[in-house]
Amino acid sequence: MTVSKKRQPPVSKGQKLELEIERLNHEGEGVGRFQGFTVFVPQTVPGDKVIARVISVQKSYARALPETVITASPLRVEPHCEHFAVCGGCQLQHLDYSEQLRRKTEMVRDALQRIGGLDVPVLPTIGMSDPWHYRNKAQVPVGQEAGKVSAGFYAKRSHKIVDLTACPIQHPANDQVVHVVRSLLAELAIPIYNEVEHQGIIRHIMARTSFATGEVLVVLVTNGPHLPKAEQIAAELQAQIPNLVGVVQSINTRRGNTVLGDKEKTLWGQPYLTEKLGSLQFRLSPRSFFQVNPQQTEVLYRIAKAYAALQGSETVFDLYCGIGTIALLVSDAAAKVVGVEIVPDAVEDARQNAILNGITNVEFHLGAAEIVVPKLYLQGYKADVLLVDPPRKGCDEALLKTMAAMQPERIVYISCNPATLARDLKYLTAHGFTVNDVQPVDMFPQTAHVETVVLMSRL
């Protein structure tokens, strides 16, 4: 009997390969093949012919870095950012924007087919007329190398900080905050956090800017409660940052990648800023979830509200409701809206936002959706329309089971992850629902991420 040997990868680490890039994967990397073996190459686009050096080899694929572009694809454009080659913040600045949108539509369609087994039409991704400077929040780690303070995003697949002068997808006010704080930390000799040794004080800088009001909130994340020269830092920020409304210290003594801590101190001003969507105002505290692209958020939520097709008599559930944005936006067309959110600060903000806007037909419940919603269902709560906007991991099966048991007329599912979206839609279509519309929205231009809103109805 002949024992077959497993085929060894035809490439090795350090080898240089000539590759033609066929497509992009879900992370925005170019996909080429060498002797039928898959090789992922970042910063390439379909149609490129490149020389790439292999940096890692797995059983079924390898990764390589481009060294020379032999023939550039007509889809390739010059990146706006000088840091694009090393920074991990963006993946697609080198790809024509119309092609970015087409690729994101394909990514959603592919996930629904491959993971969900759903052969449904996917509408073209809705893009931006100006896909730059759209982010209302910067959250950057702080480090120190050779005595110099650095602040920026991590380099690709590392925790090495790329010291940024400016970021072309950030609101300019956020860039200014990072620049001013970095200079102050150096000038005042504030100890910088070292994540390996778990020593030092300043870990991250977070800046939030309201596109509607211009207000700016600064959050300094510290490894412990003591921040040297805190009053001086707050005073300098007041002097140098226009429209500053508050300076907050977030205390995070844990190891790991979690940015914000569980305790906060207001060093100056107020611990929140005000943002607007449509005619409504929203209070955002440091840990409040709010979409990072306000312009496209208006588009996304307008579609979600249209899909909900409310007539005024319905009870609506808004799951993973955050600070209550969607719940409050649809409240004028519903009889009652029930929001569920796991973050205590966000629930408090949601309740305050309801008061701020004079909205009385909403209620917000604190806790994990997969625990709270089944309890509410057993208590007699029932939704006519379900709005769901979960984190990247999607919905827990216990929640999906309750959603199906409620038998709502419609489910509007908003997702930032096509893979978990497809998985959850597969479950719901197997339990009495059908997919009516799939609309991707480009919330994150220049990156490989895409937001999708889906309308489902009961069979």
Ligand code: SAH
Contents of the next structure:
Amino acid sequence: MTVSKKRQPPVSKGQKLELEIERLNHEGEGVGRFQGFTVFVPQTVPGDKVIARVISVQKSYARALPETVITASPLRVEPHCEHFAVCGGCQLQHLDYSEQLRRKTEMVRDALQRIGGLDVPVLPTIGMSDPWHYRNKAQVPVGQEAGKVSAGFYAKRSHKIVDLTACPIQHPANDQVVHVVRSLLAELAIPIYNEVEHQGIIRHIMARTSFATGEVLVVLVTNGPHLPKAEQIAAELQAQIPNLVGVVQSINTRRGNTVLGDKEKTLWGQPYLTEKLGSLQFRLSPRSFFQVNPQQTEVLYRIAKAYAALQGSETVFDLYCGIGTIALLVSDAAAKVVGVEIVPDAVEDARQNAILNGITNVEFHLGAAEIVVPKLYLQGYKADVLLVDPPRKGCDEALLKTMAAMQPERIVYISCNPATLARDLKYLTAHGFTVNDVQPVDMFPQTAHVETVVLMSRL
Ligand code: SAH
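Let's see the other form, the form predicted in complex with the ligand, since the form predicted on its own is already up.
Entire complex below, previous chain first.
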């Protein structure tokens, strides 16, 4: 047996390195090499020459922070946001937008090759003509330091809350909610949650704004059922937030990073807002998922529907269906649509949404797709087309196995994580399917995230 001799990293913590940035990793950090050893440097772009200080060293890579830009890459642009250097939300504001799109296409191609072993063409990422102010949802932690209430975001890789002045990727109404609630909390002296001591009341502010209807829903997350001066807060919000449709209290008494709790109280108005996509309306509850970029969502769904190529006679599955958006959008072109979703409120929304839009050829099942779909299959359900849109961790293998066994004509896979997409496509291509089209869509401009829709067909 030969033992491969691992060489020691040629860098150490604190060392300053001169690096040329060659490419971006999947987190949007610049990648350079020092004596062949990989070094990740956030906030740099390909073509930069920088001096960076090493902050951590692992076996196969190191991380370093840029100290001086010796030569700036021509791909660099001035970030719009004053918080860019400290906020963890965006990673690519300093990279020219058309270049962001090219890099995202590359990220998808790279993941499919490296993880999926798939050498397939990837279409150019579809971007936005105005890649700012696109988000419909803000979810910000609230904290207090030296008596001052702050609401904003966690500084990169930490839990220090930085006060937000404005977020240039948000709908302005969401920024306004944050400002108004923060002032109210200070004025009314509402106790602010401290996550170390697990004491205090207000933990998070969530704001959702519909681009289509203008409706705004505010959710206040509290560490316990009692919110002092709740009526006064709700009344002030009504006075100060145009188009407010509801104020909801979400009760989360658990420690940890999950934002919303399991219990909700409506403090004023209704506990949901109404969204629109095309000619359909959707009721959206606080705990239900909805894509954060409504403009690009229309693009994404249009492609998914085209890929499904429905003739009207098919049975279609919409797995990980959320509030039923895709199921309802394709229902006019199919005989029957079966949706599966794990969040009870989302399934309830989906059922209400079918009624709201007068759609009768859809049914929604509550539960984990990897448990529900094998059961339905055993009961004799058939699928001509499967649409899947899982969260970042991708599909469970039990689900992939059933998907392959169901032998649909086509699978349309929507993914927000190229790595798990590649892993799942590898499974499906080994079990009777081929990849026809791979289309990334930029749902998250200025960040390193990318959404991809893939058409597969049965061999
Ligand atoms: N297709 C929807 C939602 C996609 S997001 C849309 O476009 O709006 C992924 C969804 O999968 C979320 O609603 C989440 O609650 C749900 N989910 C997560 N794990 C699941 C599982 N194991 N089985 C079914 N649904 C799941």
